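This document starts with one chain, in the form predicted on its own, laid out as structure tokens.
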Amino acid sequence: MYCLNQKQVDDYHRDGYLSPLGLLSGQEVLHYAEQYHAARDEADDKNFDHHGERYFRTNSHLVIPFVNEITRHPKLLDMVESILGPNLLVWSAEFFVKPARSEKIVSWHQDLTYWGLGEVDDELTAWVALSDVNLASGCMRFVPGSHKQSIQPHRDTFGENNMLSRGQEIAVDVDEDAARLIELEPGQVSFHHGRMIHASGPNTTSSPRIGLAIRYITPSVRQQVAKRDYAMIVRGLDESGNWIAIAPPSENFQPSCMKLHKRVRLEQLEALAQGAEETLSTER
């Protein structure tokens, strides 16, 4: 019902990003931000060893229900499925949100450089806003047209304001004349390629901004680093037996969603590591 129309996915296919896509209603803005502030609060008031952050910003769908529905939703399948094709699976589902007058950045990078799949392109990320987020919030910027190229040179800085696990960016000249700002509503929806060079601004409004990075990929996709990986099957089959599958939780932070979260954390962490010229925390 709410497939994208070819012009759509000619463009995708082009630029290697789609943007705005209308995804989610008010009314379901609402209810799922409330549900991430109230996932928040229980997270606090757990205080899990002071690491809860960890269930936001890696694979949040194994221990938060309502990200697992979001990942789910119908209209974002059906959209995700023109591109991708029948049978989808969730690799990984992270918040990325930047507080209020925040100086956190996302530098310059392609997303699959660390994440031991190679150079594929039966994935894509869907990135879904819960709140404004513009160019004065830290909206992401695109340069159209580069994930037409193979996975280039990253150096790590591990910057204490870069929201990315090494602080990764790419090792070449990029044209930054040339990228787009990619706003967004709250509801709305970006795509992209995991080979799409792309970054992000800080935040110098008064409120968050809030997004959820969904990556989909095809049962095709197999780990090429790491010795397993997880995901989570969200529409059709998956026979390739590449990937371990995972059941979505019931509730928040059940304990036995956590101890699997810790298990693919750790093993994702195998790939994510990998060259990298500091140790990374099991903790991230």
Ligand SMILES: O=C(O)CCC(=O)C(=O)O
The other form holds:
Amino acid sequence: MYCLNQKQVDDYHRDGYLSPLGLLSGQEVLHYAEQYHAARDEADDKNFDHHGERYFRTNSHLVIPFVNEITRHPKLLDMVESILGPNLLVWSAEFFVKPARSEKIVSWHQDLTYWGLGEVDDELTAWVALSDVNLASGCMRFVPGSHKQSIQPHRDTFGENNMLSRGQEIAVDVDEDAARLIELEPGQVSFHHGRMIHASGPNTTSSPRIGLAIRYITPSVRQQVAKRDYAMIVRGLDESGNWIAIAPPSENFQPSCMKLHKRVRLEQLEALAQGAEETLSTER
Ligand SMILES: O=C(O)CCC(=O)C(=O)O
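May I ask for the structure of the form predicted in complex with this ligand now, the form predicted on its own having been displayed?
Complete assembly follows, chain above in first position.
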């Protein structure tokens, strides 16, 4: 019903991204922003040995029901289906939050570099804005067409303000002048390909910049580095045997879901940490 038109699909394949796309109503944005702050407050109250951030930073859909709900939003799935086809899994759902006046940045990189999923075309990130996302608040920048290249060499920086797990950055020159600003209003979403070269700058505004990056894959994608991997079916069927199926949470931070979150995090770390010059924190 909310399928993309042929021009949008062609644009995605040509440029490696599509933006902006309308997704959530004003009411839905308010509702989800409220749920986000409530989940943050709950995590703060529960403390989780000071490691509550981990439940927002990766695989949030395993422990926070409203995140799982967004990943299954029918309008979003219709749009993703237009590109990836009828069988859709969520591999991860990650909050990228830059607090007000924050130096946090994301260096130029290609997502698929350290995920162990290969150089596939059957992965797409839907980045959902729950706040105003613009140049001043540190929106993403995409180099159009860069997904047509293979994965380029990256180096670790472990930079203090870098939001990526290894502070990884691409080790070749990036044509920054060609990059497009991906500005979004609250409730809009952008799509990008896993080989898209992208980055984002600091948040210079007085409000937090809140985005949820949902990594969709098709069942044919496989984990090629870690021993096994997990994904949640959100539309259609998975008969591939490539993924350990996981069930959605029914309440925030249920103990069984946190246990599963830990297992998935540690197993995925095997791929993420391959070749790293420093030991990766198991908390991110
Ligand atoms: O939120 C950001 O600024 C960067 C997010 C990103 O790199 C991604 O979703 O792949």
